[in-house]
Structures are given as C-alpha cells and as structure tokens.
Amino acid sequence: MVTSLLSTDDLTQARALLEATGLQFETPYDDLVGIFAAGRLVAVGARQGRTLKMLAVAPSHQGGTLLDEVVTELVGRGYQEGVDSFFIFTSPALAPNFETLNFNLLAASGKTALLEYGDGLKRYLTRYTRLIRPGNNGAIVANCNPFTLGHRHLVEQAAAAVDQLFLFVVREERSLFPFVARMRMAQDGTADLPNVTVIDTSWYAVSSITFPTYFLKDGDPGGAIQMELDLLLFAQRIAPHFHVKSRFVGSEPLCGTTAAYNEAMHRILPPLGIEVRETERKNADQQPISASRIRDMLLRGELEGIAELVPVSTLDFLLSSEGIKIWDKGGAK
C-alpha cells in the first residue's frame, strides 16, 4: 500500500533509502509517498509540480511492481491537482525501466535522459499540425516579457529568410507578464507579417522542465546539461514536425545564461541539421533593446522613453488598464 511520508521517522527512512541507491533527498516537493514492508520503507517517490523525482526501490525488493505502484500514486495525485503531464530525469541506462511504465523518452544526453509520462508531446504537436505549411521553415523561441522592437527586428529578419516562421512563445508562468499577455503582445506585434505563426512552447522548450536555469539566471552548474537536453528535444522532436531548418536568435550582450544558451545552439543544432542564424541586437540610445530594460523602466515609472523601445501594439497594452495592473505591482523577473 502506497502511503504519504509525513513523520520524522518516515523522512529519515526516505533519506536513507535514497542515499543507499545513489540518490539525494531533494526539497521542495508537493507529494512524498512510499511503501513499507515489515515496518521498513522499501520504495519511495516524490512529485514537484510536473516532475517526478526521488524514485527508488530497495535492492531487496527490486524486480516487482513497487516502482509502478509509486509512480501510479504520484500521477494520480497530480491529476487531482490539475497536472496533465509528468516528467522524470534519469540516467540513459535506466530510461528503459521507466519506458515499461508508460514513460516516453524525449531526449537523452551523455549523463541525463528526460522522459514524459503519457503522450503529452504527441498531443502538443498534433494540436498545431494544421498550421504547418511545407517549405524551408524557421523558428524563434522567445519569452516576450514584454514584446519589444528588438523582438520585432529579429522576427522581421527571420521571416524574410524562410517560407514560414514559427515564433514559439515561452508558456512558463515565471515572468512579470503572464503567458496570455505575452502571447497577445507577440501576436499583435507580428500581425502584419503573413508568414509568421505565433504558437506556445507548452512544456517542451525553455520551460521549468527542460531548462529551469533560464528562469534562475544564477549560473546554476546544471545549466549546461539542461541546455543540451532542451536543444536536443527541439532538434529531434519539435523541429522535424514543423519542418524547421533554421533557428534564429538575437545576440546577447547582457545575460550570461542566455549567451551560454546561444553558444550551445551553435554547437548542438547544426550537426542535427538545423542552421543557427544569430542577428545583432537592435539598439536604442546606443544601448541594446531588451525586455529587462523595459521592465525596469516600467517599475521606476519612466514611461516616456518606452515608446522608442516597443511596437505601438505593445505600448497600447502596457498603458491599458489591464497592462498597468500587471506591471504596477512590481516584482519583474
């Protein structure tokens, strides 16, 4: 029977079991569950949002159904919380063990594999199939927090070079402007470009699943592995579906994490058949136009200069009652 692990003794046993199997006890988590045999914890697992982690079975009890029971319990609890996709990171050598439990391998690098429970990626790709036109297509992945003239410049350059350009807007809700607002600004800011299609990334590009370091901006040592998995997933699963042969990116003189991500693109994508085209960042007042610069100006109340940095459609949204309610609260990311 799978049960919640709550007591001090439960946590002590969970930590010991994890360490005995070469894993670490990681907080925070939303659910922590386990299975006991004769009063001893023999299986453990946890869920943090969409990620399943700390999955371990005592050596004396491996080969049975305990791991399946733990995963089923965690997924069921996640469904009750409204989560519809679940992911796990493991070593490539252990990936087949999870594939037998209805996990699908999304991407694998030298030391890490990313798997998803169920068919979420397939459903995501199918949702946009009707929008795809054959040809030499390109892609941009951007947060658009908010959508700037820098974004617009990059989109214009990219759209002129391909048959269809997909602007993937990051869906993750870790930005000052919520996803719905960022999506709308991107759509309004590119509405006059007939070969630009704006769609969301779901959980499959620059998300808290594939690339959480992007949102931390603190040089997390695990960032290099995350970047590689994120880009491998894009190159091997997403780009082929959308017929993407080129990925466009703006130069990054300000953020070290994003600059490293650009470097990783140049290293990882071309051998997989995707050209990386880097465009010089557009400047204003001899400074690079950046979304972070605009957010800082908003929070300081410096509204006059923003018109020189964003499209009219973005400015209209920022100065609307809906927009003001967002940025006037502070807390930009």
The other form holds:
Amino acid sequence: MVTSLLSTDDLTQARALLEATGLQFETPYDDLVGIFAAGRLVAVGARQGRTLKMLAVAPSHQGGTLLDEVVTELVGRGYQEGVDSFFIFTSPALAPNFETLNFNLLAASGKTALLEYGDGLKRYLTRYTRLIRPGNNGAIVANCNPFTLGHRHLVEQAAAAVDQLFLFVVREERSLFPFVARMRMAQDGTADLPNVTVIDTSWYAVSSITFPTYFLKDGDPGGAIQMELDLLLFAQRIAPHFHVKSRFVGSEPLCGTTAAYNEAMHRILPPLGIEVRETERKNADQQPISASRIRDMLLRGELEGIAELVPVSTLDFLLSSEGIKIWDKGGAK
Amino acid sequence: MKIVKKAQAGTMQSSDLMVFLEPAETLNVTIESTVLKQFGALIRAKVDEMLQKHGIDAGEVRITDRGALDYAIEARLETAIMRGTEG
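To test you: the structure above is the form predicted on its own. What is the structure of the form predicted in complex with its partner chain?
Below, the chain from earlier opens the complete complex, with every other chain and molecule after it.
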C-alpha cells in the first residue's frame, strides 16, 4: 500500500533508498509517498507542483508494479489538488519505463528527457490551430513584465520580416505582473499590427517546468540542461505547428541568464531549421530599455521617466487603479 | 446529466486505466492507450456506451489506459461518474 512518508524514520529511509539508486533527496516537495515491505521502504516518489521526482524502487523489488503504484498515488493526489498535467525528468534510457505508464516524451537532450502525463501539449497546440495562417511565420517568447517600447521595437521589426508573428507571453505566475495583465498589455501594445497574434506559452516554453532558472537569479549550473530542453521542445514540437521558421530575440546586455539563453538559441535552433534573429536593444537615455528597469522605477515611485519607456497602452494600464494595485504594494514608499 | 466536479478513478497499473472527469460545457472524450492502435475503437465504443448508460452529456473525460478489459473500463468509469456527479 502506498503511504505518505512523514516521520523522521520514513525520511531517513527515503533518503537512503534514493541515494542507493543514484538519486538525491531534493526538497521542497508537496507530496512524498512510498511503499513498505516488512517494515522496510522499497519504493519512493515525490511531487512538487506539476513535476514528479525522486522516483526510485529498491533493486530487490524492481520488475513489479511498485513504480506504477507510486505514480498512480502521486497523480491521483495531485489531481485532487488541482494539478491537471504532470511532468517527469529522467534519463533518456529510463524514459520507456514511463512511456508504458502513458507518459509522452516531449524532448530529450544528452542526459535528460522530459515526459508529460496526458496529452496537454496536443491540447495546447490544438487550441490555437484556428489562429494559424500557414506561411513564413516567426515567433517571440517574452514575459512582458511589463510590455515596454523595447518589446514593441522587437515586435515591429519581426512583424515586418514574416507573414505572421506569434508573440508568446510567458504563462507562469512568477512575475510582478500577473499573467492576465501581461497578456493584456501585450495585446493592447500590438493591436495596430495586423499580422501579430498574441498567445500564451502554457507550460511548454520558458516555464518553471522547461526553464526554471529563468525565474531565479544568475548562476545555477543546472539551468543549462533545462534551457536546452526548452529550446528542443520549441523547435521540434511548437514551431512546426505554428509554421514558425524564425525566432526573434532582443540582444541582452544586462541579465546573465537571458544572455545565456540567447546564446543557447544560436547554438540549438539553427540546426533544427529555426533561424535566430537577434535585434539590437532599443535605448533610451543611452541605456537599454528593459522591463526590470521599469519595475525598479515603479517600485521606487519614479513615475516621470516611465512614459518614455513604455507604449501609451502600457502606461494607461500602469496608472489605472488595477495597475497601481500591482506595483504599489502597501502604499507608496 | 453533467459532471459537476473533478473526479478520478483507477490506477496506472497494467491491465487497468485511469479516468479523469472534469466539468465542461460540452462532452469531450480523449483516450490515450498503450494499445490504442489495436483496440482504440473498442475502448471508445465501451466508453461511449457507459457515458450513454449514465446519461452524461457534458464534461471533460480523459482516459489513460494500459490494456484494461471491458469490465475494468465499466467499473472505473462507473466509479468516476458516481464521484463526479454526486452532490
């Protein structure tokens, strides 16, 4: 029977089992479960948000149904918590074990494979099928936190170079501005450009699944692998559906993580048939326009300079009562 | 009858299936199976029959199957439907 692992002894056994199978005990997690045989832990697994991890079965008990039972329990509990799609990172050699459980392989690079339970990617792509006009299309993936004149400049240049431009707004809720607000700023800021279509990335591009370090500060070495998965998934599964043949990106002089992501794009996308076009950042006052600069100004209450950095539509939103609530937390400082 | 709340039944073990139900405006059934090529049509027919039997005309129905036999499909769907429709 699958049970929650809660006591100190449970956790000690879980750690030992994971380490014996070459894995690490990684906190945090939302759920940690296992199966005991004669008082000894023989199978373990955990869920953190949408990701299943720390899945291990003792060598003496492999070949049976223990993994199935653990994954069933984690998915069942997760579903009750409101999670409707689940992801697993594993080595490509172990991916078939999960494919027999109806996990689908999304992308695989050297040492890591990313699998998804259910057909979320297919449903995501199908949702946008009616908006796609086949042609020489392009894509931009951006957080738009908030939508700036820098974004606008990149979108204009890209839109002029392709038949249809998809502006993918990052779905993840890890930014100052909530997704709905970022989506609306992107839509309002590009409404006059007829060949620009604004859509969301769901979990499949620059998300906490495909690219968790995007939301952290610089310098996590594990981020490199996940950047690769993010780009492979984009090139192999997302771009073909949208007839996207070029990805547009602004040069990144400020943020190390984004600069490394741009560099990975140049390395990974062209061999897979996606051209990468990097545009020089738009400057204001000899400084590149960046969303983080605007967030800093907002949080410091320096509103005067912002009008020169964002489109009118974004300024209207920032100064609306809804917008003020977002950046003026707890009254002006 | 409508699916009024999220419900789930079944397991991921071999010869079993997992059923996920969610409220939705229309009836939408998706089936994934390790034996979809061989038995997809038969699984679909059985699922439709069960939904019809319980008069389910709206809801999101997602099934991931690992070669379950007819009576397993019936039992898992019936359980999920009872969980997803009761007050």
